[in-house]
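In structure tokens, one chain follows: the form predicted on its own.
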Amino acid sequence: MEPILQVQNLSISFTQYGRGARQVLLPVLRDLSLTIEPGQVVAVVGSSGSGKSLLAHGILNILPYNSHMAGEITFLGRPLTPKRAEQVRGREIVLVPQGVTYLDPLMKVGPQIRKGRRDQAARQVSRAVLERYGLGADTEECYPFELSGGMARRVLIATAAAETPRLVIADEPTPGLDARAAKRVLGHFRELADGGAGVLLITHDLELALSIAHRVAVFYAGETVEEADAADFTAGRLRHPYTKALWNALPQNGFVPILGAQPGPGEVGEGCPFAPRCPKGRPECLGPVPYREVDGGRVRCLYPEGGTA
């Protein structure tokens, strides 16, 4: 089966001005790879500043003017060029953004879902998709400020689902929601995947991600350090020391803190960015570290669990 999305060796950097008029290139993402199959939820997990949202912006081709992107992005078997990204954005590839402020505060919900269309077919789609997410037809006549936070997030999902997309990108879709509401919202994304779409879930919450994801890609300092099946977490088959540290930091796993801090953009050398904090770190970890297959997953580590250098 052909993957919906393939990202290979993606790097994103930004041109900034240093002292005076001197330009400097600030690398933020480097050598990032992941794959999403039809009907699959792939969660991208990492702490703030790891570059998760930049991945979404790179796929959608909505990066700022001073950005530079290298690598390859393939959508439905064809290169996702800037021109093609513009053609499929909002139709075949849709974004469910982090904030409900993306809803137009001056426009009622119905016209936003229909994207201004007024024909009967568009109205039927609008009402059907609202009903699918537990919202009555009267929601069409509401302005965003009249909705609760949970309702507004369901409207954002309904707006995306109305286009019958092949790829849904959900960028931190649950901030401010309690655990029960967050799981309910994430359940809607799993329903989209069950219907055949691919879902890219971007989140810092590993526990929530594991509640719906088929696979999990773990980011650290702008790199993919591991991609694993969700079942590998509970089965103890984690390969990278950072992934294991994230898992052990969950309350139910002992709430073990990770000493040190994630390096910022421009502070990462050639080797593993986690090496200074890694209990298994060795001098050779400061050199090139390939991203390779180990025990059914992929990992960027010279000394992974379940494998050797």
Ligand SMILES: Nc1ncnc2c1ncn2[C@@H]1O[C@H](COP(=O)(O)OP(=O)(O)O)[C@@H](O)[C@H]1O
Contents of the next structure:
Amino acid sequence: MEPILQVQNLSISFTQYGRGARQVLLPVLRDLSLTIEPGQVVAVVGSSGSGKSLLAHGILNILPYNSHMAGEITFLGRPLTPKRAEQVRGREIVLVPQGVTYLDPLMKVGPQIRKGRRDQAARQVSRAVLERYGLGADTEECYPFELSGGMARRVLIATAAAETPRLVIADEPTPGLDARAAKRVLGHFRELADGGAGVLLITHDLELALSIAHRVAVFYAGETVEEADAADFTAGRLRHPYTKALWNALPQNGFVPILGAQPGPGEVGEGCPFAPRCPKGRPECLGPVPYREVDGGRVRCLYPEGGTA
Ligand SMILES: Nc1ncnc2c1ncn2[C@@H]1O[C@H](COP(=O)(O)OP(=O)(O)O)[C@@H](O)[C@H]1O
Ligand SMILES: [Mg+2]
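Rather than the form predicted on its own that you just supplied, could I have the structure of the form predicted in complex with the ligand?
Below is the whole assembly, all chains and molecules, this chain first.
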């Protein structure tokens, strides 16, 4: 089957003005690759500022004007050009945004889900999706301020699901929710995948990601350092030292802290951005490090575990 989404060697940089109005290019995402198959939830896990939202905005072609994007994005086997991105945005590809503030505070829920359509069919769809997410028909008449945090999240998902999308991009969909509400919201994304859609779940929370994802792509300082099956985590089959460190930093795995800090945009050289913090780091890690297949996953490390160096 054809992948829903393929991102190959994606880079995003910003133009900034240095001293004396000199333009400098600030690279934020570098050489990023990712594949989502039909029915798959692929989680992108990375700490704050690692470029996760930019990836989502790059796919949708809604990056800020001072940005530059290079690389290839393929959607359902065809290049996702800016023109095509505009056509499929909000229909075949939907974004469930990071903040509930994306709901229009002055518009009732029903019309927001129907996107202005007033016909009987649109009304039926909006009722059906509200019911599907455990929201009563009276929710249609509510303004966003009348909703709890959990309800507002479900309204955002209902708005997305009403379009029967092929690709759902969820950008940090659970902040501010307690563990039970978060699990329920994530379950809804898993259902959309079970129905055949591809889901890109963006989060900083590895544990949460592993509770629903089939595959996990780990971001570090604007690069994918590893793509692994969710099962590789519990089976101890991780390849990159950063992924391992993330796993060991979870409370149930010993809470082992990762010393040092992630480099910011513009602070990264050619080599592995994790090298300065890596227990296995060597001088050659500061040179080019290719992204390659190891053991059914992919890794950007010269000395991965489970692979031949
Ligand atoms: N409009 C912009 N101009 C310059 N830099 C930006 C802009 N937007 C985002 N960035 C930079 O890109 C980095 C990644 O941002 P973002 O994708 O929002 O991170 P995440 O979602 O992983 O927290 C940030 O560290 C920020 O410095
Ligand atoms: Mg973000």
